[in-house]
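So this first bit is one chain, no partners, the form predicted on its own, shown in structure tokens.
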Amino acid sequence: MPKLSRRALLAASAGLLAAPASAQTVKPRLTAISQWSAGSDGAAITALGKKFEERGGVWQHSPVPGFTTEMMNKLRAQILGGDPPACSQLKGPEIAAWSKIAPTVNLDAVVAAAGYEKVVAPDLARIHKPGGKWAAMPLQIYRTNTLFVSKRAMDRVKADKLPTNWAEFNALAEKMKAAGIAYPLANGGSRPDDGQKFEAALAGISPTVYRAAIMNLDEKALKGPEMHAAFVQLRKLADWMDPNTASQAYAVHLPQFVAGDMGMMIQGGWAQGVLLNAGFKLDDFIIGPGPSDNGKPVFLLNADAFIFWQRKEADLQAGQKLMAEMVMDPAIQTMYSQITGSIPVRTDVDLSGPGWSDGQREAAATLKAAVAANQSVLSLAHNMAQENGMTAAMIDVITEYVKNRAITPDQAVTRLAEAVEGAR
């Protein structure tokens, strides 16, 4: 990456969303890139584009299907070519990293006018305002430690209560195993899937240690007893999963999950959207919070967002302002989350009406409670807690542990600490 001059950095911090007077008479236009092209994500971004057009804008979305890396490669090429999109999908610490590569728009004025920061979780607000200035807008929130339980599997073992802590979870899984359910935990074989199981284990044991070890990379916390306990729990989870899933997505197991041949899933709220999109019903499964050993709700937060890049064109500046206002709009967040299965970024959105599942209502209430108890933490598996390089180093250790049962929890703790040190 070319180094930016001091002038360029000052321009990045000074860029304002206030469009010139001439922009007020032009038709707002937005060029955007994301990886969302299919399924509920594709449907949601398409619906957002239609709303943008209904408000007088020209919507020019260019999806880059596949992994986030491919979308980032396109973004990098456009930035280096001097033609960044007006906004692009980006999230977590990557927002701060990428805002050093090219000038971003200062969204402070439009955020202040909407009173938006007051209704956003503090950790979430912080990562979207690198250098103290809003440069990106969070679009939706997923809880990555959401527990999905098959209704038929519960009926099969005559259980009627979701587990609230890891001891209860383990007991239910063993009960399912004894009842002939070969794999009490439905899983995918991807790296984020493995990382998600570990982060749910650790955050459920101690969100305080999770914040210190995973988010702050504290050496003592990384080597502490809670980390060992998390790897012990992760081994149990791995033993209840199908080892032959390889690199497949968790969705391959959804028919078995709904049928009761697999018992539980630890997934993000997106699984609700995928299940419903596949033709299954809300009555087929139960949604609840992931296990928490201290009796207080824990929320592992993953949020999708758009970062806004400085453009000189009046129509693009007008489009950026319109897009920022729309993303903060409770009605738009409602529409988007009802399609994808996420919950709104705004903690003041009313989820009591039709179109919301009980699972989404519970997740939104849990987010409020977790924020109040300081037990809302950022997902490692989904690139919220650390930048890509550090995330990759840590997930390498976790994935190897899940796949190789010869590795002991003690060895895993040591390897994770060494991986962090090597990636610093």
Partner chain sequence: MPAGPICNGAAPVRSRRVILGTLVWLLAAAYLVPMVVVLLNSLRTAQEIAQGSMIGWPKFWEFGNYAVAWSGFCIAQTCQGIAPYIANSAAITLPATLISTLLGAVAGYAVSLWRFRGDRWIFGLVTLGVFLPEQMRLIPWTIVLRDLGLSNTLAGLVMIHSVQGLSFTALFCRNYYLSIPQELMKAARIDGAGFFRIFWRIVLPLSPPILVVTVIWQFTGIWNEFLYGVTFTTGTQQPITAALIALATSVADVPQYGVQNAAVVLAALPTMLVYLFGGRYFVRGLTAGAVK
Given for the second form:
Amino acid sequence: MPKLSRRALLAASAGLLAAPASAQTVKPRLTAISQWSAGSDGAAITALGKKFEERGGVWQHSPVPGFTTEMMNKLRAQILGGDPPACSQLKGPEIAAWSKIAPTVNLDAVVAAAGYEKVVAPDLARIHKPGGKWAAMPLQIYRTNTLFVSKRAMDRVKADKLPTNWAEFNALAEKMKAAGIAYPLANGGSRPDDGQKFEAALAGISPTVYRAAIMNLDEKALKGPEMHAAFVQLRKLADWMDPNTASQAYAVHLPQFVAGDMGMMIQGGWAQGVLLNAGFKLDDFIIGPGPSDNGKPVFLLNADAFIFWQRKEADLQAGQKLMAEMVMDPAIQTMYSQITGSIPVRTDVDLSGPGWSDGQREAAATLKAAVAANQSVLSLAHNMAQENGMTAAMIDVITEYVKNRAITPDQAVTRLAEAVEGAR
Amino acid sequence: MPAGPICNGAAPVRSRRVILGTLVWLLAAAYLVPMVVVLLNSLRTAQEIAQGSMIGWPKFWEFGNYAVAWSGFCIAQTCQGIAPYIANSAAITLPATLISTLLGAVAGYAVSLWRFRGDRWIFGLVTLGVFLPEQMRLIPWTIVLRDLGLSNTLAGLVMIHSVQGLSFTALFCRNYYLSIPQELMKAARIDGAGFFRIFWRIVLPLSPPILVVTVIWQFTGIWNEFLYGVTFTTGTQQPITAALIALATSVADVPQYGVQNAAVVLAALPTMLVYLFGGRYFVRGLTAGAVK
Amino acid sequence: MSGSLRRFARKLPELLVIWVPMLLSAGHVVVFTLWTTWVSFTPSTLMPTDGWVGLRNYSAVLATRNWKVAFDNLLLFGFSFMLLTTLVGLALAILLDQRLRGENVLRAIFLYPLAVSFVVTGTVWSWLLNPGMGVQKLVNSLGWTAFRFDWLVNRDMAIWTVVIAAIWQASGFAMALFLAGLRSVDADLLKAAQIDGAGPVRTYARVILPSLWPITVSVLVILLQFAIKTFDLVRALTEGGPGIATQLPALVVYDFMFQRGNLGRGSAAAVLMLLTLLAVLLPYAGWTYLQRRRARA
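Beyond the form predicted on its own, can we have the form predicted in complex with the partner chain?
The complete assembly is shown below, putting the previous chain first.
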């Protein structure tokens, strides 16, 4: 029985290819899984679903609550069961890894028709083209080394200029501390929170070494002086955080941050979406690029994406095509980024409109500049630089270092190199 | 002073009872703290909790949290609160509890009162299942569900919980049935009663205490299960724990403490009620010999 | 011939009812364990695959700090959780056995934590124990500003917050078992002790507690099962932190298998965990076997 229906569907899809006119008779349908269930993420994917329905599609999104791991468990179970979703959230090098275990849709034709490749940063395009063929669609970009400064904290120390390098950052943090702001850096206690502080430190010190050590796992770079310097800076950052945070997410500190009881955050642009979604205003905080010691902006890149799994059903195939077209659509990218606080994947979107914040405009401009200066690198903490196994092994060392003052920068450098070796 | 010695003897006893009573109620108060905190927080606003502490008396009774938790808050595009998830959990938990209890009773009965070749070995393997971690069984179950064509069905989850639950229920029931006198069995067999008749006429009527124990154990265990529930169901079929996690772990949101606590209270009600009404039988069932 | 066939046909329903569920249950234990053991020797990553890598997955797991920390924690957590829960449960049972007023209410209070899911337990205790929002903050705001209760964020003490939450959750079960045991102590023995003039302490020490030994074994087995499978609780309470200070083997297994996408190493960790369990269970099985033989002799 299942065989029969599959054959029937095959015939149907073959018929579809032969006679495009009949495509009108199939209502595009999309089954999707993601972990985006609440807050601004939930709002954005829901808005996307509404647009999908407006264009005549059937939107069947199943959020998988919990951590990313649960979402991947679900995906694995669906693939093992021979019933993958038409598209699912997946990002970074995992796209290439997962595309080896089940057939993905070749999106080359759709991408070519939209002339999309010209407007996507080459580093980003590469990740979504395992084996040289588009199998996944980046949805939005975040900069993970975005500097958020509380307007009220700035007023308290009578500062008006954002720090541009680590020396200035450290000076401002000390100034805040002296002015009675007990914790100049608002941070969560989760693993990505810690990892993100490290990557911001290292990339700010030297994006070249970051690329060599973190992205290419070059042994010499991993043991180099810049790594040592990054751990020294990370210790400073750790000392400015609230030690009572335990494993909570950074978002628990947002009310104190806005009130000026905490001074700064090094976060992804998503923090803007979360702040606005929680009822705070754009003029409660100032956004700028993360500290960079060589005078040129550094962009730590994180991108969310959808991967498309091969399905035989004609309506799902039509849904995949529609979805891919929509995700490339500047209007859709605008809508999505304005809800979540990200910036569009397309480099040709005009961000001068009223729906964008100065921070988003600045981030988009910085991305262009950083790509031009070869200072755009992929985020480690958010699973863009390495596959999950390597990432987790490295974050183990980083998070232990943040939580344990007894570990010296030298020890941390050694342990990180060992962890990389062990996870290879 | 004729009453003297009696008084002297009774006073320490009475005061000892007062001390013991005070002690035990203090302990009880400590055990209640988490529940009281959750109940109070379920009536506070998120802002109040964020600005103050997790422990505190509501400045303003926000009963609206319960309305939002029950039928209001959104998980992606579905804004129906936890109500539908409660129904899903019930649809998984009730049949799985009944099936595993019944099968466990029969298995325990067969092993304890009939004895057959190899029973100790197979029973040992069954009870070893108690120790296998769920994480290890996740992928094998995925493959089994696929091969049975039960992927993404509630029936698949019911089957998993029934098979896994048998480890516990058979263990409990076997230990309980060991206390049924062999003479009773012999007499029944001489009367010509067979396997099912003895079970039905003699064993089952003696079983309510232990069945209460297994039902409570299975019901709470399955109701509170997350890993399988979230992996083996899709979207609108998901169990209550998935909804709770969605509320608790959303990093893309300032925590909605009030609603989250109200949802915790609502989600825990069924298992709490089971313990409240079954608790008395729970101890009685164990007293009756489940611990041999 | 036809007679025995008929007898077999008559017995068929009961054979099916006995053997099918038992074989399914025992079968899933055996097959899943063997399968995991097989995967632990393969180069499987995201999906189970064929191949043979010998003990490479084992040496890789054993070399990680995560596993070392997790294993030490399992010994510390497992031992203290089992011991303390048993003691607390026994104490509660003895207290409740005094026929105090409100026994039904008290019993319900000590049992209710069992009804709550580990995720909820972990989350609620993470609030209470969080120095920035829980007990410490409350006491500080009441005027005692020097008060510190920050085990949750203290690397050396964080594992004890897991112990506290786990005791809170499981001691009711130990209490119920012990209470059941206390209520079924032979009344004649108690009377004899009374006639001998033994006080309550002596009665407990000499008569009642020794008779609770079989129950204690049951309690320990159930608690061992709790301890070795502890997962959701830690994930919700500490996420294995601060750093990796509260890792436990079940978390490492899950982490390797699914977060790090390395089924081979995750399975190796699972097998190591089961071997640890066997190291505890086998002596116990041997001991009961000897007991039984001695009883028969």
